[in-house]
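A single chain, nothing else alongside it, follows as structure tokens in the form predicted alone.
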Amino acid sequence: MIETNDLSKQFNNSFWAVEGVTLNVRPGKILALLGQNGAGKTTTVRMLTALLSPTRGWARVAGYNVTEHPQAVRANVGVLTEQHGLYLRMTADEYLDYFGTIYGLDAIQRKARADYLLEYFGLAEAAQRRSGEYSKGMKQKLALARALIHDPSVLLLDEPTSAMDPESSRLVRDEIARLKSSQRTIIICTHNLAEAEALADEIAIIYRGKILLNGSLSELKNRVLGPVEYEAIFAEPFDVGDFDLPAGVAIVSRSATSLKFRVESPQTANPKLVHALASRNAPLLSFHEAPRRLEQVYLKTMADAQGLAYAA
């Protein structure tokens, strides 16, 4: 649904805001595009929406080349920018009707879509109020409704839950997940790593206009953080001492009430490992995979890119 090859954008004949971005996002998938401010996320999105022409490379969105068929690209894309761009003197009803007209919906379609979206995002009772009177969260929800008014096959969302309270954020995240299941492809640009981890099928990390990493979260964890780790928790302080570890297992850290292991082949090594602990009468309270978060992957990747030491 979204394909790019060597997608690049140069400004002022010297500064490459985006350089060599190659992505392939399949239908029904969510890609989280992560990076610092100024890393190239917004420029990438603007090229994918045919608002900027690439200096080099190409991109296809919903099957259309962004340079050759910009109008078709825009007709198939819904965009939520970081700056919502609302017309503050319009009511929500007027605003959605206006954009529904731009996208070629007839009056019945515009009314049905607007009513559904306003109800879903909890704005129905405020539909006759000017959006300039809305709170930040309400404005964000109205902007998301606008992005969905024409039921697009591709959504490009820049910080979709910013300025929202936890309940509204959860509502938007649930809606994004539901939209994915209907074979809609979504790119989310976000600084909320927990949100990206919960929603995204694939992660891309961009730094100074270049993609550093791209893949599923499990792939990136293995690539950046190494083999999976497991932790044994004891019910009371216990010194397990030295014992023979199964092949492919190494002790990473230990304390009076825990041991952490790096395990290359959990399916074969873990049963032997638990048996070895039990044979020493270890008061085993739990044995579980140590959590590895997207935050760890992101921070280590950025530290490596900047030549800094990473503190786990």
Contents of the next structure:
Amino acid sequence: MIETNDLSKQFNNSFWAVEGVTLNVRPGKILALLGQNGAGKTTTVRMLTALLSPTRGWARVAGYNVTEHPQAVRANVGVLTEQHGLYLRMTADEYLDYFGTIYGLDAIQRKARADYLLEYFGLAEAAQRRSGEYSKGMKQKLALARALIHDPSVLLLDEPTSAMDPESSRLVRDEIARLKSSQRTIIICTHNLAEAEALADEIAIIYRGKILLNGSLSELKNRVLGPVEYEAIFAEPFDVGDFDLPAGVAIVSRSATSLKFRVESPQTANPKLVHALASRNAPLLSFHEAPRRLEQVYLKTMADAQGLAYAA
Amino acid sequence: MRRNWDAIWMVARREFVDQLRDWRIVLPMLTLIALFPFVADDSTRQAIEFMNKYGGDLILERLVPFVVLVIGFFPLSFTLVVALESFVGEKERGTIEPLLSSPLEDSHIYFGKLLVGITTPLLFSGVSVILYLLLISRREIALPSAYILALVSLLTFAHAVLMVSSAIVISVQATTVRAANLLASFIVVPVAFLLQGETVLIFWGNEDVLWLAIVAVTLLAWLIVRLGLSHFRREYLLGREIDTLNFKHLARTFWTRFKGEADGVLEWYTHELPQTLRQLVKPLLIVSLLGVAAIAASYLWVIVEVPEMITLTPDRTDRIRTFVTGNLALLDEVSEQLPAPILFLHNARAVTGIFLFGLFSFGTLGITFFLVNMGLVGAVLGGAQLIGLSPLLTFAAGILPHGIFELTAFFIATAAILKIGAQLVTPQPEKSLGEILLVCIADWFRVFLGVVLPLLALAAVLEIYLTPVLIQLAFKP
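Moving on from the form predicted alone, kindly provide the form predicted in complex with the partner chain as a structure.
Entire complex below, previous chain first.
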């Protein structure tokens, strides 16, 4: 569980790196923290790891207040930092054993966890090699294994799949999904919006230290992009002409082969729409929800924040 | 206790293994071990031949402990580089954050780094020294006693702690390895002077005097360790990215503290200065006790030791006393020989010396300087006793009239520098080390300008115009 209230950090008595961040991430949920470089993601994560003390507000991680019980917080959190942070002269085995010891695991637990993680991330064969010889992706996987070595209840992951090939990225995403299903609380900082969309239950967009938006993906889409839109695609050019639209439906755009509607109540309006189109002999190829990606939400939010026009 | 040690050892062991895996550390160190004892052995052989030819047994006798000290020192200076980058290097490589995010306590990480920083050079030092001793055991020269070797070993250990702890303080405060390396001269230069001083002590001959060096270096090392631990903060390591000297900010911080909330000189004197003086009560008490102890110790040493040293017979005592009392008229010329402004400047310089010495040694050298001055007062009183003059009268007529102001000024200035030392080694999480230092200096200048200088000016006038008259009245034959 991660809870924060008005969490703020000021540097040098002048610059607010993070201001008024209020979050609530429950066990079994993933929050994706999105934002530009320097927006305050890393500072937020560092406060949640009890590395930086909040200037204002509070945070409770894994049941412990970060200011009052920093050691307990760190013991219960697994952190994947922005840089992999590996000791390059250590082998993967030694490295995981070292961090396992730091986190208080006994020798049997260390061995079991390290073996499992190395096997899972496909590093078992390279376990005796110094990590300095690893590829970028292997280093990232080892760093992730370090964050997981003590099986923490809270995970703070900064760019978990950066530098990874597609197969490895998939592997890591699967592991994160598995951790989520085993009731871990997870925050992911990422620039990979597709990954955030695939994994996160909640999205928070941070800009200049402040949370601009926070909620589930569907909530954010509705809030930023408006109500859900549906699209009718025709098999060939078709002039639908004017016809009576059901209540709560408006045409957003039309072309020779498509029509896009904004529908307030799809359950009641969509069957009527389809019936109306069919009764006009429209060569209906498909009728579906118009795809709206997180990227659109993010870019529109950032454009609004900066006072720029958003080009969809 | 056991848990703490395990955690410290865990950090140290990883670093230790890491160092031994780095050929850039191991190779030069092995070269140093393999070559330097042999070179030193050959130098010793040549020195033996030279001394046997032209004499100089005393120097020969002291040569081996000196070489042991030098051989022990070389690896320390060499591995300083490793200690210098212990924190800032990890920060640059990005390895510090996972470590800091772990449940290890600050002290575990700090002492772990300190331990490995000390152990590695000491290991190499020890091997070098043993190799050298084995080599010279073949020569026709008396090996130093176990006592001397133990003293030199203790001194080498103290050097290691001093240098490594200083390097780690720099490493914690610096933002780049380059900056840390540039700051290394702040360690190497003073320690080089220290080594020269210790060399003098070794050749001076009284091996017990080495204890002074051991105690002084150990005390300083302990204070630096304390300083480092007090100001070791995870936040500080991660929060700063560049270090530039912002002179405007420095000047503003200093001035804000110096001026306080006063709007004018009168308000500063009546409101701000008393606040600072009230904070000096405890250090003033300590300094007073030390000062009185120094006067008493010096007085006793003079009356007990000096008569034997200069074979002070009653006849000689009479002659000295007659000479002193017969020449009191010369005191009339004091104001011409030593005008009051010059005396004032001399004393102000001495107080500034206490400040500067103290500032770079957590107050210890400043206090030493102060104690030497107090020792001189005791020596004057002891000298008076020896030649049959009343020490009490000497004090009342010759020291007290101006000393009531001058000594008070010295006591207050020394108390202020002692407070700086204490503040530097006290954790103040809300302030950086630089800010603490600036605030301390501003406080010291408050006392210096507001109290010490006026008192010294008054004392100089009294010492030139009143004290000579009182001495003449008191001791007129």
